[in-house]
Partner chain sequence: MSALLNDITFGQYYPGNSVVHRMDPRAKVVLTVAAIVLIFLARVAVAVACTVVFTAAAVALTRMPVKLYLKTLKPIIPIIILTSVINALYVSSGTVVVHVWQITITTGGLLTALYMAVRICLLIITSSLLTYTTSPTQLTDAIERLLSPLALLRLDVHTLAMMMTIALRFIPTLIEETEKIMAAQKARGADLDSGGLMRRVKALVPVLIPLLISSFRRAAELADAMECRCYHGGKDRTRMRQLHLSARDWLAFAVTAAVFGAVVAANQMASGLLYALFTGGAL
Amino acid sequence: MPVLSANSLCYTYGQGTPYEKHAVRGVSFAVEAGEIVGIIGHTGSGKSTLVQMLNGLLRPQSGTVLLNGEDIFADPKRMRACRFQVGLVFQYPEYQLFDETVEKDIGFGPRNMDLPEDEIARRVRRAAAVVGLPEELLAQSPFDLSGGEKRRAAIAGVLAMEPRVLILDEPTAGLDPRGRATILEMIRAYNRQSGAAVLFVSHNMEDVAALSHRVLVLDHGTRAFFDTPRAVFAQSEALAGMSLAVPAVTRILDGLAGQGIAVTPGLYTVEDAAAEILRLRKEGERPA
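Please provide the structure of this chain alone, in the form predicted on its own.
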């Protein structure tokens, strides 16, 4: 059974007014435990609206969201528990830090779960370790941290609730290459250690290529593709029609294909590209 599934989700802003906008239209997909799903789409394609429905912050106007096979909207009394199991990290989460110390900020979610203090302390230290925050920073004010440390502390606050599904909206936005690499490794580590499903929204195709087991592509609020990165990035012309790029490696290999070289379609990692170029050299491939 999928840990999380969306079934024919629809959401319209300003419904029945002159400003009506169909944000999500009939989107369905399912995510397995331990799976990492990248969500891509042009600006306004419905990505943020979709993930807020998956967490219960927005109620779909039609369709259902199932967590472990149960409709999260069926019983309002269970919604609070659902939000502990489906953790949502907004874009630029560091702006949501507020408490006196990093330790208290990370522990805010677990404390709202009415956990005993020793369990809260365990979760805070575990989450801090996963995101790479040294223990000596826990006693500091979160506002004294560097930009990258603030981002990691804010994410740790969601991880400390130990959600079965972790959703991140543009987790590497605004970070330098080193900061991006740190956040991506943190996501991998949490996924590997916890077995939780991870969904992340991104405009960075290299991040999507590096992390995802499958990729969900949204176009004007509808599901365009939901498949492996290789299958999705093989559709470079269709993606271009949606104002989406493919990873730089894929663009380079597509350029070779345009010169008549028999390149395997859909390759998207540096490692795959290197192996493909060695294969072409070995076979003496030349443009037609």
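I have the form predicted on its own already, so could you send the form predicted in complex with the partner chain?
No partner chains or extra molecules come along with it, only the chain itself.
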């Protein structure tokens, strides 16, 4: 059974006003435990709206969200419990830091779960370790951290709830290459250690290619593709039509294919691409 499944979700902003906007129209997909799913789509394709429905912050006008097979909207009293299980990290989460110390801020979620103090302390330390925040920073004010540290502290605040499904909305936006690499490594580490499913929204195809087991492509609020990165990135023309690009290495291989070379379509990692080019050279493939 999938840990989280969305069934024909629809959401319209400002229903019945001149500002009406259909953000998500009939999106369905299911995520298995331990899976990493990349969500891509151009600006305004409904990604952020979709992820906010998955933990019940937005109530879809139609459609259901099942967490472990149970409808999260069925019982309003259990909604909070669902939010602890489906952890959502918003865009620019560092703007939500508020507490006196980093430790207290990371502990905000676990404290809301009414956990005993020693358990809270354990979770805070563990989450800080996953995101790579040194212990001595825990006693500092979150506002004294650097940008990248703030981002990691904010993500730790969600990880400390130890959610079964972790959702991140553009976790690497605005970070330098090193900060980006740290966040991606952290996502992978949490996924591996806890066996939780991870969904992450990204505009960066390299990030999506590096991390995802499957990719969900949204276009104008509908599901365009939901498949392995290889199958999705083999559709470079369709993606271009949705103002999306494929990873740079895929573009290079597509260019070779355009010259009449028999390249295996949909390769998206640098390693695979290198192996493919070496193979082609050995076989003496030349433009026809």
